[in-house]
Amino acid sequence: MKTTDVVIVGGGVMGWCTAYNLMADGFRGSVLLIERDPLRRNTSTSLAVGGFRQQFATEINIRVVRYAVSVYRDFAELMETPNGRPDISMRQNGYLFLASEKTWPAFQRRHELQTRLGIKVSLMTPEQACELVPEMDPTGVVGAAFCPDDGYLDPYSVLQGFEAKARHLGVKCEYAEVIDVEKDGQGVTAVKTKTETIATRTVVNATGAWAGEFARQIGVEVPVRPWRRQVYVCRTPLSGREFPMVVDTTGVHFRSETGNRIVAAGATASDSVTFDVAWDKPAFEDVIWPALANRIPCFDTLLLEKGWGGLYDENPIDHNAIIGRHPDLPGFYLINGFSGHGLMQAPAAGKGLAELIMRNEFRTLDLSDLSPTRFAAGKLIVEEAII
C-alpha cells in the first residue's frame, strides 16, 4: 500500500487550487489529486460562465473575492512554468446591476459595506447606467450599481493554470475513481479506488456539485447538492461592442464574449436537483430572450448559436461556501458549496484550506465564518445578492 500526505479528490478549480496553495506555501509532504474524468467534460469549472464580482452583501464573500481579483490580475506570473505563461483572459469591463424599486434599497444598504471595505462601487441613476450601455432602455430600472473591478475570464484556462503549476511544483495526479475514504476511531486513514489503497490521514473533498453524495457514500453529511442550470452563446447585431456584466432587474444577466457575441444565463424551469447536464434550448426563447430584448431592444435580432447546461454545488441552507474540517470525521476537510461562485473564490478558499491543512489555522484570510460548523450552531451567512 502506497502512503500519500494529503490526498485531493476533485480535479476542479478547487482541487487543483488547493494543491497550489499547499506546495506554494512550502508543504513538504506529498500530495496527490484525483479526479475521475481526464477529460473533465462535466466539471463544473469547465461549464462556468467567468464572472468575478465584488459586489456581495456580506463582509466575508467582499473579501474572498478582493482578494481572488488580486491573484486574478498577477496569475500569469504566478502560475508561471517552464512551459510559459497561461493567459486567462481577464477583462475587467465591471459588473452594472439594475434595480427596480423594490430591490434599491437593498442597493443602497450594500454600498454602504462594500465602500467601507473598500471596493469601487458606484450607484448610478438610470441615464447614468445608459451612458455605460447606451443601447439599453431603463423603463423599470430606477438605479443601478457598478463596480468597474469586477469582470469575467476563461474558466478552463484558469484550471490549467492551476493545474500546470501544481505539476511542476510536485503535485501528483491520478485518474481514477474514489469508492470509500476508510477511518479509524481517530480519523480518515486511506482512500479506495476501484485499483488500489492509498494510506492517508487527509482527504480534501473538492468534488464539486458530487460533494454531498461523496461524503453520504463514506458515511457523513455534506449539505451539498447539484443545481443545473442554463447557459446560452448569442451573435448579436453591434459590431465591436464590449458590455460589462448586465444583470436585469429580473436576474438574466450577460457578459460580452468574442466576435460580437454575448454569453447569457438566468433562472430558468430547468433549474432543478439533478446531475443531468442537458441543455434546455426552448428556456431561451421563453424565458432569456424577452428579457434580453426588452432591456437592450436590438437583442430582437440576437442568433442563437450554441449553449450548454453546468452544475452548481449548491449549498441550499445558506448558499455559501463551506471550507473548512469536517465536524464528525477528523481528516476530512471540505472546500465545498460555493453556490455558483465558485472560480470567484477560488484562490482564496484554495489558500485558506491549504493554510489549514498546514498550520491549523488560517492566515492570509479568516474564513472561519464559512466553517462546516455554522449550521450546527446557527451561525449561517445570509448572503441577499444572488443571482
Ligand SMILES: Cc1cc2nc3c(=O)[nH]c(=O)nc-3n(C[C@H](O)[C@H](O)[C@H](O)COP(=O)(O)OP(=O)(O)OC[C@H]3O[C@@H](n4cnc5c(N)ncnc54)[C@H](O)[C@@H]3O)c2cc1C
Contents of the next structure:
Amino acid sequence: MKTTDVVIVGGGVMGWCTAYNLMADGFRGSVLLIERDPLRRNTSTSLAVGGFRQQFATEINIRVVRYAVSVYRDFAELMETPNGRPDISMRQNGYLFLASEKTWPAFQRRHELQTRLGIKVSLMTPEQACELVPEMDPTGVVGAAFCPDDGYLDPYSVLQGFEAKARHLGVKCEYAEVIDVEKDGQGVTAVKTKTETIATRTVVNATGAWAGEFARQIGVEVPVRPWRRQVYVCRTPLSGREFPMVVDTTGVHFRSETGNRIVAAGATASDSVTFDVAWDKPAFEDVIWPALANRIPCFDTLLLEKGWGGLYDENPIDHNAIIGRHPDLPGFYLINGFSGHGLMQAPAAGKGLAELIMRNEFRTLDLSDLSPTRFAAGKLIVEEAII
Ligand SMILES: Cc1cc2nc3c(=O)[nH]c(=O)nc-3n(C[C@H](O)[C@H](O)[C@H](O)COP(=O)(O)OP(=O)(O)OC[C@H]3O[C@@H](n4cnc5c(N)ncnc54)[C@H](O)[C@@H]3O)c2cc1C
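Show the form predicted together with the ligand, please, because up to now only the form predicted alone has appeared in this conversation.
Below is the whole assembly, all chains and molecules, this chain first.
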C-alpha cells in the first residue's frame, strides 16, 4: 500500500496554501494533495469575487486578514518558481462601507477596535465618501468607513501561485475523489479513493463547501454547508475609472474589473443551501441592478455581460473559520467554514494549520480562537461585519 505522511483532500486555495506552507516551513515528510476535479469547475476559489478587507469586528479576523495582506503584497516573490512570478492583479483601492442610520453605531464601535489594532480605517461623512466616488448619490447614507489598504485580487491567480510553488517544493497531486478515511484506535490510518487506499496518519479536510458532507461521509461532524451566492459582471459607462470595493447600505457591493467593468454581488432570493451552482440571471434586474443604479445613478445604463453562481463554505453556527484538529478523530485536521472570506484569510489559515501539523502549536499567529473545539465549549465568535 502507498504511504504518505500528509494527505490534503481538496485542491482549492486552502489545500494548496496548506501544502505550500508545510514545504516552505521545512516539513521533511511527503505531502499528497487529492483533488477530484482537474478543471475545478465548482471550486469556490475560482468563483470568488476576490475582495480582501481588514474591516472586521473581531480581533481574530482583523489579525488574520492583516497577515494575509502582507503575504499577498509579497506574493510574486514568495511564489516565484523557475517558471516565473505569479501576477495576482492585487489592487489596494480600499473598501468603502456605507452606513445607514441603523448600522452607523456599529461602524463606530468597530472603528475603535480596528484603530487600536493599527488598521488605517477612517470614518467619513457622506460628503467625504462622495469625494472617493464622485458618481455616488449619498441619499440614506449617514456615514462611511474607508480603509485604503483593503482591496481585491484575482482569486484564480492566487490558487495557481500557491499550487505552482507547492508542486515546485515537492508536493504531489492526484486527481481522484476521496470516498472514505480509515481509522484505528489512535485515529486516521488511510484515505480511500475509488481505485486505491493510501496509508497516512494525517488528513486535512480542505474540501470547502463540501467539508460538512465529506466529514459526515467518514463518520464525524463538521458544521459546514454549501450556501449559494451570485456574481454579476457588467460594463459601465465610465471609462478609465477604478473604484474601491463599495459596500452599499443594502449589502450589494461592487469592485472594478478591467475594461470599464465592475464585478457586483449581493444577497438574492436564490441564496440557499444547495450544491447546485446555477446562475440566477433574473436576480440582477430584480435586486442587484436597482441597488447599483440607486447608489450610482449612471449605472442605470449598465450592460450585464455574464455572471455565475458559486458556493460559500458556510459555517451556520457562527459564520467564522474552523481551523485545527477535529476533537473526535485524531489526525483529521480542518481548514473549513470561511463563510465567504476564504481568499482573504487563506494565507494565515494555511500557515497556521501547517504549523499545527508540524509543530503541534501556532507560532506565527495564534488561531486558537478558531478551533473546532469552540462549539462544544460555547466560545462562539460573534462577527457582525458580514456582507
Ligand atoms: C460567489 C463567491 C464570492 C466570494 N467572494 C469572496 C471574496 O470576495 N473574498 C474572499 O475572501 N472570499 C470570497 N469567497 C469565498 C472563498 O471563495 C472561499 O472561502 C474559498 O475559496 C474556500 O476555499 P477552499 O479551498 O476551502 O474551497 P474550494 O476552493 O471550494 O476547494 C475545495 C476543493 O475540494 C474539492 N473536493 C471536495 N470534496 C472532495 C473529495 N471528496 N475528494 C477530492 N476533492 C474534493 C473540490 O472539488 C474543490 O476543488 C467567495 C465565494 C463565492 C462562492
